[in-house]
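Coming up is one lone chain in structure tokens, specifically the form predicted alone.
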Amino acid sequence: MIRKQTSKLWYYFLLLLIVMACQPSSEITQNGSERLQWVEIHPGVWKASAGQPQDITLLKAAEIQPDLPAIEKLSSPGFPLERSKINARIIDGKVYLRFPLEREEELFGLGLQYKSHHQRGRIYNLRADHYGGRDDGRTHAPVPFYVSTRGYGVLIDAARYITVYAGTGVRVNADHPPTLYDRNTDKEWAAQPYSDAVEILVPADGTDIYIFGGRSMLEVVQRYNLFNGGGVLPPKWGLGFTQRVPTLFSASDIEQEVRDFEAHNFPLDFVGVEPGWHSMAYPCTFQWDKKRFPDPERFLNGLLEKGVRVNLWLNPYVSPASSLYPEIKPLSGSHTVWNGVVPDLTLIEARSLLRKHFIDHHLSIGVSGYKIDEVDGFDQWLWPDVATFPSGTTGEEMRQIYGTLVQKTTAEWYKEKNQRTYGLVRAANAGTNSLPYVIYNDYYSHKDFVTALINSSFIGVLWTPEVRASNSSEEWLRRMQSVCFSPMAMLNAWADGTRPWSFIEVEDEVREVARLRMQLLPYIYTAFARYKYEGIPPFRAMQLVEGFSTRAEQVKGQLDGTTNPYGTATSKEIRYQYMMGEAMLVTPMFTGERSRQIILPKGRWYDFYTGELVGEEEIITVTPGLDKIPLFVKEGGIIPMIAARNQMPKPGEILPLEVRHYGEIAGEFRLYDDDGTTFDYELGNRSWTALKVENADNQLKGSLQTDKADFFNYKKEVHWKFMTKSSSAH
């Protein structure tokens, strides 16, 4: 028998030997830098380790499952930096790192910023919080990955606050010093020289760091997505348009706003309840109030025989009036945020007391999401970093994963019902790519909206720019425009309950760019599938298109004795368009613009709306008018579309399929779809469809070839429209 427990013994112990030996090391050099060990642990994707990195991280907490299959479909590039010029020191506790740059290079990511989408030459404290109007690093997600034209990404997994200074330093001993320039005589000179480096502070004694190389800078953000499981793929009823209703609606309010939207022949497939559904919040109880309330169940089920679907909003800090409260109370933070306690979601003690809460009260009975507020900032409202978990977890720590924790906690629910949902979030990080909520804020820019849209494809997240209210009915079309062509349809009515209608003289257009919304179902469906299954955001940066140019124009500020003593430069950066999709271009509008100037990609680009040539790789100027966002076709592209509807296909409806081709060579397009409600997909109950067009003799002709026909939910006879005229159809 001890021979036995011996030899069990040499086994663990040569088992150990074997995981260390293949975990990424270190060693020191002379200067004292750490010189990093690089190991390949999928194909194109290097880890390291500088020091000894910590026990709660970003991906640790996210769990991440990379999909080793996908990414194995993509080319398996080489070390794509120089190894010997990645530096990495521990001085004082602290994680210093060094990654180099050249001089050409542009940068994109570092987290969901508002105003920006070049990085290069910024400082950044990337840091779980509110944004509040600077592009400083406190942010909704602040996801510590960068991506590079050089086609190469950077990932730092640690769960701090982490200061990056994307080519802002200049070291004495650089390798490509900047030019000397003297100031009195030279025009030359500048406030901030070329910087050779990406430099990384990140305050703990070890971190991980990951590289992702690609062909192009999509590949990088590909690989980086199926790193982290690829992308979510929502509901189809989550595509649809919702209503968030004000904040004291009680069940008989929304079940009038339900009516109104029927009324207004308007789309509607899930309504928004706000705080008032509580017996108490701020903080919560998550359990129902009984006046407004009285029956919940009854209230979820009348809803869902409309195809109306409810989403509750919550923030997850318990209050003393809560059931849960005795039992969670030791389970939860040292500190409260408006009274109630954080629950320690680190633990699998506290998540298991809230699962048993929440499905008896909200998912058994028919609750189809959540709204997940406040796990963000500011510094005043949370828990502040001295505060302490039973996890021994630190404050900070838990403020950079607590969004990226009640995403998981809750998706976890749902999965086990086998029922997808589609909610919100106020903050994420690195790891939360295939949860499926998106990203919002209080915040009211529309231009910065657009630009964190289109940031948030660099660093694997989703963000909505909702709509709240409007200062008139043009600005009100121009918002929702927007959010139609965003991964949320919403209008957030919770404090002043605007309606879709509330200005009347717009009422029309505002419905024909939901219905709009609503016809496109199978080609966002599928732009989403992509996003699952190859990691292709569906909404993503020009930057991102191949054949596109992305370098920025620096503009030198003029100098002034008090608003820019130094000259500071600018950049004149490519901003507010965006592809939708493989072959949409998304030109959103802006109050009090009549016009705008759009930068078109490499090929050949056509008007959705007519099909008439626009031009090619050229910059051109559009006058749409209101009722119209400008949307643009690639040469050879097909939409699939639907007809108008207000709400969602249910699962086994067939319904007719309108596909339009654009331009005069042929195309093709493969057609996701599925049940739209489970996950059965993963079982391979999911259709992938070719949809072909040819041209023989100046002549078009349309194809449909499905794999999987039990799983295809459309007419096979497909209705085919050739919208560009100079073309013969067939």
Ligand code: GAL
Second form
Amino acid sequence: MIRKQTSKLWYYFLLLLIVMACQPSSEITQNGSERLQWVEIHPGVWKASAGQPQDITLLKAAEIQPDLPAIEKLSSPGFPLERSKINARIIDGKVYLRFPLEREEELFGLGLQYKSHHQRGRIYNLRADHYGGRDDGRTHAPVPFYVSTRGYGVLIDAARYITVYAGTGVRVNADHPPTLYDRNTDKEWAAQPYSDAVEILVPADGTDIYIFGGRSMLEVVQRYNLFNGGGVLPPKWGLGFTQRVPTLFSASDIEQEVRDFEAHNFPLDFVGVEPGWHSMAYPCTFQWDKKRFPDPERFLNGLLEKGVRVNLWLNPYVSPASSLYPEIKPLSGSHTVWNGVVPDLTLIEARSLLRKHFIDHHLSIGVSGYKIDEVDGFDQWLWPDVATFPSGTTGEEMRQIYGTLVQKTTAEWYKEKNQRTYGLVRAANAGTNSLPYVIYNDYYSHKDFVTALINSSFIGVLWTPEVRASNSSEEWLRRMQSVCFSPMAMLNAWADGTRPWSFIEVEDEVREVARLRMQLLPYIYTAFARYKYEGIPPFRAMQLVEGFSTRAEQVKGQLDGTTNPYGTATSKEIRYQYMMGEAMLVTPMFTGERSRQIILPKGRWYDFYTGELVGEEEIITVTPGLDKIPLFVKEGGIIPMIAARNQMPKPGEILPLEVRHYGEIAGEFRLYDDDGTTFDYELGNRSWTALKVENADNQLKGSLQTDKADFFNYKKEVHWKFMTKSSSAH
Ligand code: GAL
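Could you give the coordinates for the form predicted in complex with this ligand, as opposed to the form predicted alone above?
Next comes the full complex, and the chain you just saw is listed first.
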């Protein structure tokens, strides 16, 4: 008996040793820095820990589930950095990290920034916040992840305010010190001496670090996205048009709004109900206001019968007037926001209480999703860092993960119902890639909105350049065109009461672009499917396109005693053009702009509308009219479309397909489909259909082959449209 126990103990001891050996750890070297032990946890994904990582981290809050089969389909790169050049130290209860940088290397990512893509040479304090007009790290998705042109990415998994010196610090003993120039006489003198490292300060006594490898920057981003569970696949209705109605709108106001959309023959898949539906807001009760919504169930069903869904605005701060309050209060933080308590969403008890309330009051009667506001910051409208939470999570940690927690908590309720949702949120962080939320904010620069859309592709989040109001019909149309080429085509009229036809002079053009979005459903839905299954962002930066020159041109700053006393240089950025899906280049235009320079990546490119050749790996200048957003398709590109309509197809609807082909060479497009509303795709109820164009003896010919006809909701007799007229095949 005793012997048996002893051998059992040995067994456990051995097991413990094995587990410890598999844990990434570090050892202290002679110079006091830690030698990080990198463990390849999945092909091309390495993990190491410096010091004692915290219990709460960004990825733990998101409870990520890596898509291993998909990761295994990518290349198997070797460890992408020189290990001895990666340095970690714990000093004064903080982690000091250093990663090497080569001279030619460029960096992207580091949170949702609005004015810049190139991050080398910048300093960020990454902190969940409302974007305040400066790229300083305070933003809606302060994701501590960067990707390098050398084909690797680095993620710091700590729910803290992380400071990143992205190639700015110059050490006395730098491996590659900058050249010394004399400002008095030397034209080469630069205000930013060369730096050979990214340095990161994590204000915690430990952190987990991940390194992602890849053949290209796109593959690094794919691996990062797949590691976090892949991208989100929205319901089809989520990709239609959405109108958010003014505050205090009642059920009958909204019903009238829907009738107006019908009268104007304008697309509408879901309405967003802004403050006014709660019996009290801000803080919120999450209970219907009886005066404005006397019979919510009838209201919701009435709209559903018309094919219109409802998304409810809320912020998560619980009002003392809510029936939830007495039970949720002890499970909430020490401080209030807008006079409401802040549920500690790391606690299962708090989540369960909310679950019951929200299911009873909303999901069970037909609410399709939420807009979760105010979880980002604006310091005075959030709990302070001195706030405490019953779970022991600190105020700072909670701030970095709250956007993640509200997304995850609500998404689970829909998953339980086997019903997809697609909503809005004002904060996200690393690990939220697969959650069905799009980020928005109150900032309203059209140009910066487009830059943010591009930047979102480096960090695994989605962003919408929502439209609210405009000073002219030109601005209105230009904004509408941009938002129709983004993850959520939304007009947010909460304050201005605008409608798509608010500027009557451009009503037709606005309708046309909204209906073009509807027509592109098969193409856009497939782009999202590739986000989910392959990690390829549906809207992405040009730098993620193969064959695109990524070099950031440095523009020497003009010396000026007050605005630029050191003559600081800036990077020339490609802020206003991006890819949608695999073959389409989008270049939104801005008010007052008559022409635009566009950089075409490798290969030939064609005008989407006419099929004409526009150029090949060069910079072109276009002078589009006001009526159209310039769109280009690469050679051999295939764009599957449906007829214009006002709502996305319902499950089971079988639609005719028009397939456009551009250029004169063969091409192939793998079209994705499923029921568009449930999670049954996880059981294999989905189809991939090869749309192929071949060029035989200068004759273009299209063919279609589907793997699962039952889940292909299009007619098989496709209308092939060879768009490039110079082709001999017609
Ligand atoms: C803001 C939000 C707006 C709108 C408004 C309603 O915080 O960004 O989109 O929802 O609240 O009060």
